[in-house]
Structure formats: C-alpha cells, structure tokens
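Next up is one chain by itself, shown in structure tokens, the form predicted alone.
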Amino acid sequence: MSELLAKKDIVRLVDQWLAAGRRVAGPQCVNAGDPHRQTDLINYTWLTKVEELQLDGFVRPTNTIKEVVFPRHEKLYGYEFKGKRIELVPAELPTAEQIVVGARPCDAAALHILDAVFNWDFKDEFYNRRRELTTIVTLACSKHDDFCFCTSVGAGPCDKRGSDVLLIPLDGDRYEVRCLTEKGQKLMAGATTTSSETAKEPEGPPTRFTLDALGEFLAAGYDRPEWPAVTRRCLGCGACAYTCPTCHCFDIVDEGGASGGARVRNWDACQFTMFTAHASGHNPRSDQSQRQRQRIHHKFQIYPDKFGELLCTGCGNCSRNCPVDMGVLPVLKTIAAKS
C-alpha cells in the first residue's frame, strides 16, 4: 500500500501553510512579465502566494535550497563602543518554521553533506538551529538535461538523503508521497490517501564518467600536467560555486562604523583570486588552473577522505550557470577521456 496525494491538495496544502504565516520557499518564475526575457529564470525564492510555485515545466531552478540553512549573508553577532569597552550584542538565532516545497533531490541530498562540515569540530547554532526548523519536501526528478551526472556519483533522481518527504510523479496530477522522517509524517498527517497503486520512480541520467576512472587520476598527483590545458579557460566569476548546493565556503567580516557594527558571515568561493591571497602579497593559487584544479580535488578527494562521501550530488548546475560552458562534468569528462 502507499500513500498518494493529488497536485491540487498540494497547491491547497501550500496555500494553507502560507495562510498560517509559515515561511514557504519553492520553485518559482523570477522574470515573468520581463518582456526582454527569453526562457523563463525558475529560482528557489520564499513564495508569497500559492500561484507563484511551479512544480513542473522546468529540469530545475538555477539556484539551490542551502540558502535555506545557510544565508548568503548573516550577522553573528553586533558589537557596540562603550568609551574605551566593547560590548557585544548576541544575534538572535532564527525561530520562524520553514517548508521547501518542490526541492530536487540533488538539493536536498546536499544538506545530508553540509551537515558533516557545520557539525564537524564545531557545531554551528546557527545551521542547525535553520535545520532542525526547515522540512524537505522534495520532487523526484521526472527529467534531465545533458548537465545532470547524479547518476555518476552515486546518487539518482529519487535520493533520499535530507528529504523529510519524497513525492513520486504517479501520473500528471497525483504523487506518490514518502515520509521520511518524522518532521514529514508530522506534515503531512492527515492531507494523503491510502491506495495499492505505487508509482515508479523514474530513470536518470546516463552514466557520464566513472569514479574509479577519476580517483586513479586524482591519485597520482596534485600536480598532473593536464590541468592548465584542462580548466585554463575559467573566467573565477565563482558563478558554480554560488550555484552548488555543497559549496560552502565562506568569509568572516566586520561591518561597522565608529558607534558599532557587526560581525558578519558571507559567501565566499574558492575561484576568487584574493581567497587564498596572503597579507605578503603571495598567492600559493595565484593562477586559475590551480583554483579550479583545487575545486575537483576538493569535492572527489579531499572531502571524500574526512567525511567519507563526495562533495557532489551531481546537480549540473556549476556547468548550466558557467559562462564558458566548465563546471564539474565537462572537468571530469575530459579527465576521464586522459584516464
């Protein structure tokens, strides 16, 4: 037996949930009524009315749900000028429940990964306070473009990990629904039906390269010849790391002026030039090729050996956003191709 749960009970559940006051972020269209506007620009945004979600129509939305847990810029806490003193002034730690209503499975597997870095020698109050308040409600992948790879690193269109709740396209108007967790029985108490029809969860991409293949190249050394002929081409706009949904690097900065300010927490990314510049004037990865060579070793070596699983769930999207048509897949397409 399974549980099923029509289109129209989720646009009704979503809508209820908005009318609560819940927070609601999913998949929406950011340039409709942009009359320049080609293809429409779909993005994980917070939903102000139930008709701005899209479920369908699209392979995915450019962005990723980590900004969820992990804001592009957060306060960690203020400080304050008190004569010759400083006071500092806790930041509140967020409070208000959230629901991802539409996330792709290559999304939400990403949090399962960000968990182990926020988690790891320090436990940071707040993503897991933002973790412990957000539920996952995910879509199965129903299609794919010739940048999706979940397949090649293990994953696949119906992945489980960080999901709360998995709903399974059953045919155009119904979902299978899965509750994962019990943040997702707990919301989805009462809203499905029972039936003895299951769906079937769909296909994914091709294979694209293999692992082994990969490592063998990674192993044999930091500083292979093929690299700068391989990534030279990186403009280091940082456009696939802001876009990935495992990329997680960041700065720490005050913001302030003579009366006080703000420590604060932004997004950083590793193809920057200043992220590894020293206070000298040395840059130990002073040239692209070594800041792009750094990336994939970071996400299929690197990670791999301390928290022992890839820093990829084979979104696409580092190469669907790369101005020169790089990213991930067509890195590791053409080291495969070496191997």
Given for the second form:
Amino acid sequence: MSELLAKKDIVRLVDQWLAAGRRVAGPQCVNAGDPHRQTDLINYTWLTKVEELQLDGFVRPTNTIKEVVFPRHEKLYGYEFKGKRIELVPAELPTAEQIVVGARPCDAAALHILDAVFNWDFKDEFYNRRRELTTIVTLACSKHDDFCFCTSVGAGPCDKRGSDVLLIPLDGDRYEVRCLTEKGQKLMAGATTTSSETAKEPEGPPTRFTLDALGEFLAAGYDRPEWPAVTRRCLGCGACAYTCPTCHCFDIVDEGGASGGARVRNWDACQFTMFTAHASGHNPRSDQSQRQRQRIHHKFQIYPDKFGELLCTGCGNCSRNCPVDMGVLPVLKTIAAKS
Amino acid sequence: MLDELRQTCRRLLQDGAVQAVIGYGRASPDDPAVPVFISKPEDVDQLVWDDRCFANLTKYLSRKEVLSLGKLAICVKGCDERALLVLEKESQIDRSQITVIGLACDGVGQPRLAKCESCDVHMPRRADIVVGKATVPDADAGAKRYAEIEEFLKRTPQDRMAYWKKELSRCVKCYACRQVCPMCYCRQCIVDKNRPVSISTSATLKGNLAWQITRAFHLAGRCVGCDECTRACPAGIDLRLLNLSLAKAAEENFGYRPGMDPDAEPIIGAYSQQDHEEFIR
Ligand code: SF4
Ligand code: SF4
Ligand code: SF4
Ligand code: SF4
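Could you output the structure for the form predicted together with the partner chain, given that the previous block was the form predicted alone?
Whole complex next, starting from this chain.
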C-alpha cells in the first residue's frame, strides 16, 4: 500500500501554504524574461506565488537549501557604545515556520550531515532554531547529469536522510508520498490518497569511483606528491564551497560605525588564500594544492572520522559551478585511480 | 589545426624553449575543455582546440602554482591575447620570457557567446606563433560592440537600478568573477583587507553593491571584455553589461580600447596636461 498525490495537488498545497502566510522555498527560474541571460538559472528561492515553483525539468538548482537554515549573512548580536560602556543587544531568533518543497535528496541529506557539526562542542542556536522550524519535502531525482555522483558516496535519488517527506514520481502526473517524520506526516495529513500502486525508485548515476580506493589514497599519507598536478587549474574562488550543500565554514566580523553595530557571520570558503592567513602573516596553506588537499581530506576523511558520515552527498554542484570544471569529482576520480 | 598545435608544442618542449605549455585538454569527448599544463613532449596529445575552449588562460600567468613550472608557452584566442598586452603594459609579465601561441578562433559556445558575436580579433595579432586561420571576418562586427549596453541605457535610471538590485542581491561573494579575471592579479584584493575591513564582506545587497562597484572601478579602462567573469558567476549575474559600460566610456572619452593597440598609453596609467578634468591637472 502507498500514499499518492497528484502533481496538481502538490501545487494546490503550496498555494494554500502561501495563502496561509507560510514561508515556502522551492526551485524557481530566477532569470526568466531577462533579455541578458544566456541560460536558465534555477535557484531555490522564497516563493511569492505558486506559479514561480518549478519542480522538474532540470537536474538540480544551482544553489542549495543550506541557505534556509544557514544564511550567507547572519547577525549574531548587536552592540551599542554607551559612553565608556558597551551594551550588547541580543539578536532575535527566527520564529517563522518554513517549508522547502522540491528539495533534491542531495540537498536534504546535507542538512542531516550538518546537524552533527552544528551540535558538536557548541550547539548553534541559530542553526538549530531554523532547522526545527523547517519542513523539507524532497523530490526523488528522475534526471541526472555527468556531474552527479551521489551513488558513489552512499547517497542516491531516494536518500531519506534529512527529508520529512519524500515524493517519488509514479508517472507524469502523480507522486508516491512517503512521510518520513512526524513533521512530514503533519504537513501531508489528509492530502494524500491510499492506493495499491507503488512507484519504482529511480536509478541514480553510475558509480564514478569506489570509496575504498579513495580511502586508501587518503590513508596513505598527507603529503602525497600527486596533489599539485591534480589541482593545478584551481583558481581559488568560492564557487564550489558556496554552491555546496554541505560546506559550512563561516567567518565572524564586526560591522558598524561610531555608535555601534553588529557581530555577524558570513560564509567563508577554504579555497580563499585568506582562509588560513595568520595575523603574523604566516599562512600554513599558502599553496592552492594544500588548500585543495584540505578540502578533500576534510570531506572524505576528517569529517567521517569525527562524525561518521562523509561531508559530501555527490550532488556535483562544485564541479558544475566551477569556472574551470574542477570541483571535487575530477580530483576524486584521479586520486582513487592512483591509490 | 589541432595537429599543428600539438606539433608546435611538442617542438617547444623538446627543444627546451619552454618547460610547460598552458593549453586546453579534456578527459572525455563530452566534457568542456579545461586548462591543462603540459610539461612532457609525449603528453601534447592531451591538447585540444575547439569551440568549447572557453577559459582565458592568461589568468594563470599570475598564479604561483603555474609560474613554478618554469618558462612557459601559453595558448590564447584573440580576445584572451588582449589581456596579455594589458598585463605587459602594467609590468605584470615579461613578454620576452613567454612564448605566445595564438589560436585562430571562429568563436566559442553553441550558440556563440555574446562577445564572439561582435568580436573583431578572430586572428591573434601579436602572438609568437599563430596556429590556424579564422574563417569569420572581423569587418563590421565592431559596430555591434555596445549594442547591449545601448539598449539597456534606454531604460529609465529607476528601472536600471531595480535591475541591478535584483541581480546583485543574488551575489554570494564567491569571488569567482575576480579569480578568473586576468586583470585581477593583486596579491591582496581590497575586499580582503581586514585590518581594518575596507569593503563589507557581507553578501547582502549593500555589501554586494559595494563589491561590484569596487570591481567596476578597478577594471575601468583595463577590462579587455573576455567575459570570463560572466561565465564564472554561479549567480548568473550579467557582469558583461557592467563591463560594456566601462569599455564604452573608455572608448568614447579617450579613444582607448584596453589591449588593442601596443602604442596607446593605458588611460589609467597615463597623465596629460590636456585632460579635461580640472582636478587631475
Ligand atoms: S575548484 Fe573550482 S570552484 Fe573550487 S575554488 Fe577551485 S576554481 Fe573555484
Ligand atoms: S563536495 Fe561537491 S559534490 Fe560533494 S556535496 Fe559539496 S558540492 Fe556536492
Ligand atoms: S572583468 Fe571580466 S571581462 Fe573584464 S578582463 Fe576581467 S574577466 Fe575579462
Ligand atoms: S562570481 Fe557572481 S556570485 Fe561570485 S562574487 Fe562575482 S558576482 Fe558575486
């Protein structure tokens, strides 16, 4: 037995949620109608009307849903100069419930992976609050491209991690609905119909490398001579990290004037030269190959050692959005073949 | 043409004229071409050349990871080559130490990129070795050079501001536009100055406006219009439109197009008693 929902009914649901004043994010073509655009740009965005929602017809959005729980800019607290005293003004925690609809499994799984680091030595109240307020309706992928490699990292088009509801396409017009959490059940209550039909779980991309071979290379030592040649074309930007659903580094800065300001956190990226620059001027990772090595080790060795899961869902965004078509996949393929 | 390119590079490496060639290669036929660095004569067969060779490789002339390879040869399209001239004028490269391999280019991308539609440098003009012959003529293409910005400027200022606000609000400050740009070679970019912070590092609309205005100012009269920044931007922001307005201002006010004429004084680096701005005299 299964629960089914017609595509037009999910659209109707989104319309109801919006009408009820709920914050709903989903994939949208953000440059439709722009005379200067060269290609369609699909991003997860806060929807203002249901017509903006574009559930399928593309592989995955260019940005990720991490922004709904971990925005690129966030005020941690304010401060005011009062004579010689400094007064701290707590930032207000978010209170609005939010729904992501049409999330891809590689995005949803990333939030599950991130929960560990945001609740490790320090429990991040901003992240956790947003996470509690968020319900995620994931759509299993029926399309993939040459950049996707979820199936090589233990994820896949029906990965359940991080999702509250999983929609699996049954035919062109209907989805099988799997409510995976209480939040998901609450959201879908009364909307679905019971049926004896079940959807066939879509197949993902072919395996691009094996985790065993990769693990062997990484375990064989830190200073492997392969790194410079494998990573030479990297330009050291943040396109990979900022479009990665699992990258979560941030920088904390004070922004203000003579009367006060705020302490804020902004996304940061490990491929920037400044990322590890010390105040002394010394930079322990002064070469791009060292920074790339760190990126790969962190995602495929350090994080799994510490938290038991890879810091990568194989979404392919880092390569898709890299100006020189690098990202992690070509690096992983090369080093796994060399182990 | 590809054979000729590979032969040329093989010879350069065999003779020891250069230690590495910066060119394009690809892992499998469906992939776009990526920058490759060939150090051994037997590896030249990795080199490719076709209309999916987008990257402006001159960027690598300011990357220490590439400079460390030794004496270099570099493959350039006509538009990329303009960057070399600006880098030379700004004393960033010693042109006599670099072997420039010019690639005759009919345009890149399917459909062709916007820059290719109005390109008037299909044949590299100052390369040491030119490979191939372009079949697309340069004539008349220049007339369309500023068509997009002219069209855009017909909109009201309010409308234009609304457009930029919408576009720039998507900027995530990944700095891919800066990192691909051959003209962005500063060891420490002003946006990375943190003692104290000069430009807000926040990817808010305000911070993003500050960033792109800074970028535009620093590229005025220097941007060669290779459009790499536009291609790199994961937020799909049409930086080309901003760059066109810089190029238009430089050409209309100073008769100058960066990277075109080796005898022209760079407008940012030159001083003239005849300048019509009083503050500069
Ligand atoms: S891998 Fe690509 S996207 Fe990532 S820092 Fe390097 S050039 Fe930028
Ligand atoms: S490292 Fe790349 S493939 Fe892995 S989750 Fe991040 S963007 Fe996706
Ligand atoms: S600003 Fe953009 S178009 Fe101009 S030189 Fe730099 S990368 Fe090329
Ligand atoms: S490449 Fe695009 S998103 Fe990245 S900093 Fe430049 S304008 Fe912003």
